[in-house]
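Next up is one chain by itself, shown in structure tokens, the form predicted alone.
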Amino acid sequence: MFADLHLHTSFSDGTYSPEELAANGKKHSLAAMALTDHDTMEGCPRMAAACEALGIEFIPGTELTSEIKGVEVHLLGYFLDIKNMRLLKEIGDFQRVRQQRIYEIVARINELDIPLKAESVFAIANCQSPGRPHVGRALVQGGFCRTMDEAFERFLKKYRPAYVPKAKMSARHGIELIHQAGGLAVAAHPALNQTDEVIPKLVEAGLDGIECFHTKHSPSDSKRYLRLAEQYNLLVTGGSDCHGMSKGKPLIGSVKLPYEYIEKMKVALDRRRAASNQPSPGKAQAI
């Protein structure tokens, strides 16, 4: 039995529909599936539902971008209570430096005399959380881009002409939001974000797991992150990081994690919730 957990649908930068990826997911053979979209988990239920249906575990995250002693720190979160009104409050709050974000990115790409127009991107997101792939396929379907490399290359990588920073929240308080809310942080894609330096200091922050496998890391990254879980007690997790097709091809069942790493982040849960009175993650979560 396999999962994978981190996955995103077109409630934020994914391409895919919440039945769209769990079709994929039952196609690939997963036993479960964690949706972790950038800041919302307004896809959680048509994801649960859509799980449900074909006999897969569905596990509700979200992915939030933190920083310690400067270092961007990406955190997902899993078995989260969705209605955790904190937490929406907060991600709603992102949601909306997200879009204004966007506002930003176009005007400075109008700068060099493109006409871009906001409401394109917006109409291409259709979400609560816009990002730079928004734009980067609103260039190409405006013509301004061949491909979305092209995009991200020209503009709106870092460095480029219209990058603007994301907005970050501190780690401490990105982990202390998960765990008000229930659920289990832990470090995403250590080896791509570069993050190895301060993993003592989110281990003291309270991280609960590290992300041993990704699509990006090598076979020597995920031995030096599994050494790592190992040393500071941490969970282990894996996942495709899919974004549908918005990356040139769907990354599900790239990575297969196997459920034993799930059966250890049910047993870590539920101690930390026995010791709160909190229910249990149990085998299936109900949304």
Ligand code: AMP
The other form holds:
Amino acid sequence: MFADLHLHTSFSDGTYSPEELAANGKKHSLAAMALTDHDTMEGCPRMAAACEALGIEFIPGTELTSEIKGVEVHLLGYFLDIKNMRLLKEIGDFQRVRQQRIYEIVARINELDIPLKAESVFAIANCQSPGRPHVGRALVQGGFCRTMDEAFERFLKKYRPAYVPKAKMSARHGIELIHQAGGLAVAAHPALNQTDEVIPKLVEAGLDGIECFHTKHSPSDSKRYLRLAEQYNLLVTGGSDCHGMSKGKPLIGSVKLPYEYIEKMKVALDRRRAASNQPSPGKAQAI
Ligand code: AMP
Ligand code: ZN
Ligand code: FE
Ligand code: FE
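Could you give the coordinates for the form predicted together with this ligand, as opposed to the form predicted alone above?
Zooming out: every chain and molecule, the one shown earlier first.
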């Protein structure tokens, strides 16, 4: 039995609907799937229903944009109570900042005499958590760029004229936010950021786990993080980080996490919840 604990849909910057994503999970015989859209849980109810219809265990999650000591850390939250008021309120505030960022990016593009409208970006995004890929798609659909790559190269990537950095919450705050919503906090794809140097700080802040297996991790990266997980007594997770079709084929299925790691996550949650009288994660998928 295998799982994929890092997946995106069109509720953030992925292209699959929750139903398409669940159907792809079924195709790869996944026993469990987590939805980890950026700074949102908006797709979780539909993903829960789609997974239930296909007999796949669903783990509600998110991927929070955070930083610690100036290092960007993507924090995965798992087994979240998606009705948790504080988490919803803070994610909502964060989403408004993301939406404001779209206006800023579009204003910079307009300064270059390209009449892109923010409304066309929001129409394409059609979600609470828009980002640069939606601006890229709007530039292509509006005929201002031929490809997404061109949109990023000319306007959107760092040091280009329409680059606006993304707001980040403090990782310490993100971990606490995930915990108070009944979840586990995991550092995503540590090899992609300079996460290694801040792992001790994250552990101190209450980090529960580390994403050892990821599409962009080499076998030696995974080995190094497995060793670190042991050293710091952290849970081990993994996922494809599939955003939909990528170079002709979706990433889902490229990372298959043995189900025993999920059992370990549930044991850790049970322990914490027993200490604070919260319900067991075995019932977490019934949302
Ligand atoms: P944001 O979160 O709004 O800063 O956007 C980050 C997203 O942009 C990530 O999901 C990247 O996959 C995507 N991205 C970065 N560079 C490119 C590119 N050259 N072409 C397409 N997507 C990109
Ligand atoms: Zn993404
Ligand atoms: Fe990420
Ligand atoms: Fe991701």
